[in-house]
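A single chain comes next, written as structure tokens; it is the form predicted on its own.
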Amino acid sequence: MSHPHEGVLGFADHKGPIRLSADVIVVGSGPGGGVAAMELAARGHDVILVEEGPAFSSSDFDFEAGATMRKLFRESCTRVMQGNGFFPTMQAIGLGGGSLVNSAISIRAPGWVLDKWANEHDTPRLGAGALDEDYAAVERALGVAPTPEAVMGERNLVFKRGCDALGISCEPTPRNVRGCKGSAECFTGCRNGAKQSTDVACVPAVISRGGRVLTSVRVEGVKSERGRVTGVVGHVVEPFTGKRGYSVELDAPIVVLAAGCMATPRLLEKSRLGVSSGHAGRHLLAHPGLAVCALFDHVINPFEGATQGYHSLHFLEQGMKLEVLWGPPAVLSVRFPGFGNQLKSHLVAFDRMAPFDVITNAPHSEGEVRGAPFGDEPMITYHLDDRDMATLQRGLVILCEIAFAAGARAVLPGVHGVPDPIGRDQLHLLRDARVTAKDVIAGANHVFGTTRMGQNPRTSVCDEWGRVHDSRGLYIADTGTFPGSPSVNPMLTCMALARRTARRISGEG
């Protein structure tokens, strides 16, 4: 079997200035860009797929969290959204984008979400059922299936037992994997090669159909003449340092931006395209999330089993998705309270812990992405509304109830002003606390909305096909196009919309 990255051009392959032409240029190789490039190549287009980061093989992945975060994430995994709280957000930089480091969760947005988009956000062609064909095609290509029992591990099974005891529905998480061994290494890269990230599932298909894939190339602007795009410009960049090298100029009558909802609006701003409505970079939406860590008397070995094997959609229409959680010990242990002997006592008990998390669709919260006065990284702001904070707090209480129903003896809630740990008889302290955004560290890795779609060019950046209103030949195929929260993990919906965009470019639909 050939290596999935065979034919990919990397930093060492770029020997001088690059000048190429194609039918379509796709900027960004994550969930949206990878699928768009694959579908366009399959339909006979000459495609160039451009990625700023390098290609990573399974042998490049390191389970040590510090090394991984420095290599695989923008700003060495220190990116935060500034606002009324502290909101870490992680965006990958590498061939495969976010699909390289996420938990492989592949779930369709519920029909009621798409209907809400259609009715409230000016996307009437995207109601329930509109993406079914595209969802199904992506699921087949990426091997999406429910997580099997054999790779769950006790960390996932105690969550299910707690949900069952309380009558809360839960189900095995659908994930884009083939041959998962339950090693819980999704975050640091799948060393088993089971995760069907876009560098594995899409890039080989692009190259086999004559497409070209360039890594270590940063696109810095979109070229246009008289309202029509003509290509992109940028530079070769050295992996991990970002040092600029040779110039890059790629010509094509169609450009698909899939650089992510943080980078795409910055490209539009720099290129003075797609900005006539004034909405590019605005309406940043997220899924803020909080976690608890349940302490059991029996051995859990949380480092075994699928990263996120069970989830509950029981409270989804109330704004909450409940999940099992896992990450490298060095990351999770940062949340442990205390110092010295107290901290050591938690570390010693690590093998008997199970972390669970809640994310909210946060309908009342919003942010913005703008250019910084210096440097290449964006300025990101986000305000977590008190109403959405209350939803998160309620979700934490439910997670604690699940943990106690599963037999936990205590829970670490991780909320300022609430004791760590608490027992079942102390749960009221969390339930009744006055919790604000400043009392928690709410991670928000699901982000979208900064180039939202809609029919009206005055209130949106692109139409329902991802076509930018004020620039002919320019499309967007990342989560920035979402006009609202999908209420579930966004990857599969991003991929389905990207496939739909590729079909439109090809004259279908």
Ligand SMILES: Cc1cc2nc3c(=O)[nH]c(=O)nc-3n(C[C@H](O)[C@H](O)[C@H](O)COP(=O)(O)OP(=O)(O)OC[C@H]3O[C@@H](n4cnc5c(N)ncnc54)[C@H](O)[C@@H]3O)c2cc1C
Contents of the next structure:
Amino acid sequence: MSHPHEGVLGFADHKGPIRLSADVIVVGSGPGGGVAAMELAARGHDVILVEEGPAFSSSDFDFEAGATMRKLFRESCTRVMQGNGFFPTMQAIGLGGGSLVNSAISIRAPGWVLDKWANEHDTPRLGAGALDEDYAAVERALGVAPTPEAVMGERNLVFKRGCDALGISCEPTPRNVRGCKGSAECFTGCRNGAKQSTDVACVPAVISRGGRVLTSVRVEGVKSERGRVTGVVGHVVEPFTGKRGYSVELDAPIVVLAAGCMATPRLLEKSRLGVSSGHAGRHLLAHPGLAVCALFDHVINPFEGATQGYHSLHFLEQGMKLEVLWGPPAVLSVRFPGFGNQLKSHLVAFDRMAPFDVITNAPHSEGEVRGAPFGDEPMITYHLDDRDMATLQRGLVILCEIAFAAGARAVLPGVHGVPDPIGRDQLHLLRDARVTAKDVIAGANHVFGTTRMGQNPRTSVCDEWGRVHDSRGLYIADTGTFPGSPSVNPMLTCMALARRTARRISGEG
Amino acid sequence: MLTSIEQRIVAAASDAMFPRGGAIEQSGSDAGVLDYFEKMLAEMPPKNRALVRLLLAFIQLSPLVFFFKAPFTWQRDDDRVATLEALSVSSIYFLRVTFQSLRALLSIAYLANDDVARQVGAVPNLSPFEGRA
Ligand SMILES: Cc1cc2nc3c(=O)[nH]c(=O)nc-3n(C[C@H](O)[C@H](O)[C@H](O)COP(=O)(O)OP(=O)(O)OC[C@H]3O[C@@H](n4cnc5c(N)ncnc54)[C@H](O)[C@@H]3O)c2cc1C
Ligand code: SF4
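Pass me the form predicted together with the named molecule as well; I've looked at the form predicted on its own already.
Below, the chain from earlier opens the complete complex, with every other chain and molecule after it.
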């Protein structure tokens, strides 16, 4: 079998200024861009897919967390949203975008969410059922299936036992993997080649249809003439240092921006396109999340088992999703209390630990992405509303209850002002505490909304097919288009919407 | 990459954060935290590198500014531990964030040591369920 990146052009292949033309240029190869490029190529378009980061093969992934964070993530994984607290947020840079490093959770937004979008967010054509065909197609293409029992491991199963004991519904997480071996390394990249990230699942399909895939090329602007898009300009960039090299100019009558919801609004701003509504870069939505570590007397060995193999949608309509969590110890231990010998004693107890997390759809919280006074990276602000913080606190309490019901002896809640760890009889201390955004480390890797869709060009950036209102030939196909929270992990919805955009460009639907 | 004063701050902070002995024998210095920190800094984009440097300067001067004590590296081992303790439980959010940022960076460096990682249980196994019933 040939290598999935065969035919992909990388930094070493760029030996001079690049000037090419195509039918469609897709900027960004994450879930949105990868699927858009694949679907457009399948419909006979001559596609160029452009990605700023390099391609990573299974053998390039590193088990060591720090090396991964510096290589695979923007700003060496130190990016934060600032507001009434510091909220870490991670965006990948590499062929495959976020699908390279994510846990492969692939879940449809429930119908009631899409109805809410339709009714409250001016996307009437996107109600329940509208994405069914697109969801089904991407699920097939990416091998989405529930996590099999054989690769669950105790970390996942203990969550299920806790939920079962409390009558909380839970299910094996559907994931886009083929032949997952349960190595729990999703965050640092799948060295088993099982994860169907877009570089594996979409890029070969683009190339086999004659499409071109350029990595290590940063798009810096969209060209247009009298409101009609004519292509993009940018530069070759050296992997990891971002040093600018040869100039790049790509011509096409259609450009699909899928650079992610933090980068696409910046591209619009620089190109003076899609900005007439004044909404590009605003309305940043997120799923802030918190985690607890449950401490058991028996060996859990959390280092094995599908990264996030079980989840609970039981409280979804109350704004909470509960999940089993895993990541490298260096990342998870940021929630541990103290330092010195106390910290060391928690570190060696990892084998008896199971981390669980709660994410909220945070309907009351919002932020913004803007250009920074210096450098290429955006300035990101976010305000976590007290009501959403209260939802997270409630979620933490439920996670503790699940842990205790599963037999945990104690739980590390990771909340300033609450004892760490707490036993079952101390749960009221967490429940009754007055917790604010400053008492926790709430991370948010699900981000969207900065180029939202809608019918009204005065209140949205693009229409329900991702077509930018104020220019011709310009589309957006990343999570920025979401008009509201999907309430579940966003990747599959991003992909379904990207496919819908590709169908629209091709004159279908 | 690190200046000599920055090296002293990292070394002092890593040994206060991870002193020798306890559940994992190696101290921060034993685990090569300083060398790793150098490498980490070199591989960071300039803006983030500048922020890490600011963090180190802040750690050095925070005892002086907030607790009326000597700069971090001038302190005895016990006092450094007390300084970290004070930062970690401070009622001032920014000081707690400073502590957490420092601890996150030092933990990444500490856990990058193979021997430490092994004691934590982080041993790569690509196919943990193979051959199990
Ligand atoms: C650690 C982690 C775990 C997650 N787990 C899950 C999960 O299990 N399930 C789930 O549904 N979601 C998960 N998410 C979220 C999910 O991965 C993202 O929502 C998704 O990747 C967003 O897709 P996107 O196409 O909008 O943007 P991205 O994935 O961010 O892709 C954008 C791409 O564009 C490139 N790019 C940016 N600017 C330029 C430019 N100027 N020129 C060229 N290229 C550019 C970027 O390098 C990147 O590759 C996770 C995220 C993280 C970080
Ligand atoms: S759990 Fe391991 S084998 Fe499965 S997708 Fe993640 S990294 Fe790959």
